[in-house]
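The form predicted on its own is given below as one chain in structure tokens.
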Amino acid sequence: MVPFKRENAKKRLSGMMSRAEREEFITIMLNDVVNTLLQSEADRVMVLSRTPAGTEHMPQEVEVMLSDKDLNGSINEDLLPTVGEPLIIVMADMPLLKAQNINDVLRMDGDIVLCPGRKGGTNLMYLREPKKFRTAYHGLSFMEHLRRAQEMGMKTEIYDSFYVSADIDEEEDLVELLLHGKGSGSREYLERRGFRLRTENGYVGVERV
């Protein structure tokens, strides 16, 4: 399951991208994530979205579920109570994700597997019994999810991977995409829009020309 929000997405990139560009960019990142999932050992791929916008051109085998609630409301009220099989929740802004990451997580033994983002978020979550858990995304969600799982006595495992941790939220995150995103539609989009790496005083950043 890939939660997806297109409308006015990625506000922290507004210094380098217009609203229309940010909405186009998150849609391309979603496509990268979905294509990676389709190459993995996952049985089904679904996108959870507030509106159809941005999901119109999903591959035929991808299901689209609509919910007008916020992220946690959509997952906790509309999704988890209905799922009777193991579930992986993957964020839509992870264009460096590899199919092998998904396969590795699927082979782990935990009741829950948590994959931390670089700033305290939860970029990927595996639930063996989804109906028993409720998410708490936003803020330091990784620590909150870990606490909830431990209080529930769930066998908890952590899968730590650079490719999973590298979600694209801020301008500095674009550095990782330009460095490591070869072959992805997301990096190609940045390059078409004039983004490139810049080195100044020993530090690497991004500029747009």
Contents of the next structure:
Protein chains: 2
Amino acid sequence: MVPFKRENAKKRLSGMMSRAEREEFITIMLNDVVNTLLQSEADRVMVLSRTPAGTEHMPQEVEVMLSDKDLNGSINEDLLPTVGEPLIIVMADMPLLKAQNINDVLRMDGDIVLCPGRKGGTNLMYLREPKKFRTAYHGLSFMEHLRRAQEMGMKTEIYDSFYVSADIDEEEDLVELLLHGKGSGSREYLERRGFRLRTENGYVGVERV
Amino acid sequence: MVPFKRENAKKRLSGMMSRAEREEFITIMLNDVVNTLLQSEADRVMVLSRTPAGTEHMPQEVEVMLSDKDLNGSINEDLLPTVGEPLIIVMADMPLLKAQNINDVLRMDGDIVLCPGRKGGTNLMYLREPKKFRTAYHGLSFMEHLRRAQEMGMKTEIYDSFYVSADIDEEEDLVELLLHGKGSGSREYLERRGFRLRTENGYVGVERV
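What does the same protein look like in the form predicted in complex with another copy of the chain, given that the last one was the form predicted on its own?
Now the full complex is given, and it begins with the chain already shown.
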């Protein structure tokens, strides 16, 4: 399952992208993630979205659930109570995700599997029994999810992946997408829009030409 | 094998650490990496250092090779031509490295295994036949190493790990060490020196108190 919010998304990219571009970019990243999930061994793929906007052109097999609550509200109140089978929650802004990552996680035997994002985020969460858990996204969510799982006595595993950790929030994160995102729609989008790597004194950044 | 340069190391941390502190910090990170290697299934552990400084208190089983050339020079001219068995090169500034990462890589069957660091770096490299390869560290080394390996027709694998990708170069990288480095000497060092996580508007940074 991929939670999705298009409206005014990726504000920290405002210095390099207009609002319309940011909304287009997050939609393309969502498509990359959804396509990866469809290639994986996951049985079903669902997008949990604030609004229909951005989900109209999903492949037909993708289920779209609408909820206008915030991220934790929509997951905890509208989704988790209804899910009777194991669930993977992945963020829409990790276009480097590989089908292998999903397959690896599906083979782990924890009650919960957590995968760290940069700066304390939780980029991927596997819940064997979704009804029993409540998420706490935002801020240092990785530590909070770990704490909740341990408090509940759940068998907890951490999945170690660079590709999953690399969510795209800040300008410098675009470096990773340009470097490692070959073949993804979101990297093509960046190239089309004039984003390029810039190396200065051995340090790598991004510029727009 | 861990290449090590202590003198005026980690310049990009100059805003938060004195030169003496940076030299102490890189030495403690080296010790974390060496201890992890000793816990892994690697047969031998070697440090390739510019000077003896910082390597005096290594565990006895660690071999120290001195070379005053630069990073690629010391590896390509002094080390690789002498190595007749498979070799893993890991950087000294990745204190989140786990013994499991090393064991995973030892079980892969590529002629070369590369593990990306943030921003195009190569944080771990496995060479089945070290004599045949020459490194090109600095800048976008990951792409250059990939290119060389493919040009030489080597069977190339990529090892996907957040812990290996998280080298400590910039102030914001300290966030990862504070968050995920529990039990490491380098995290203890940061805590002792007053480094703390700071959360503002849901964004996480580091401050020194």
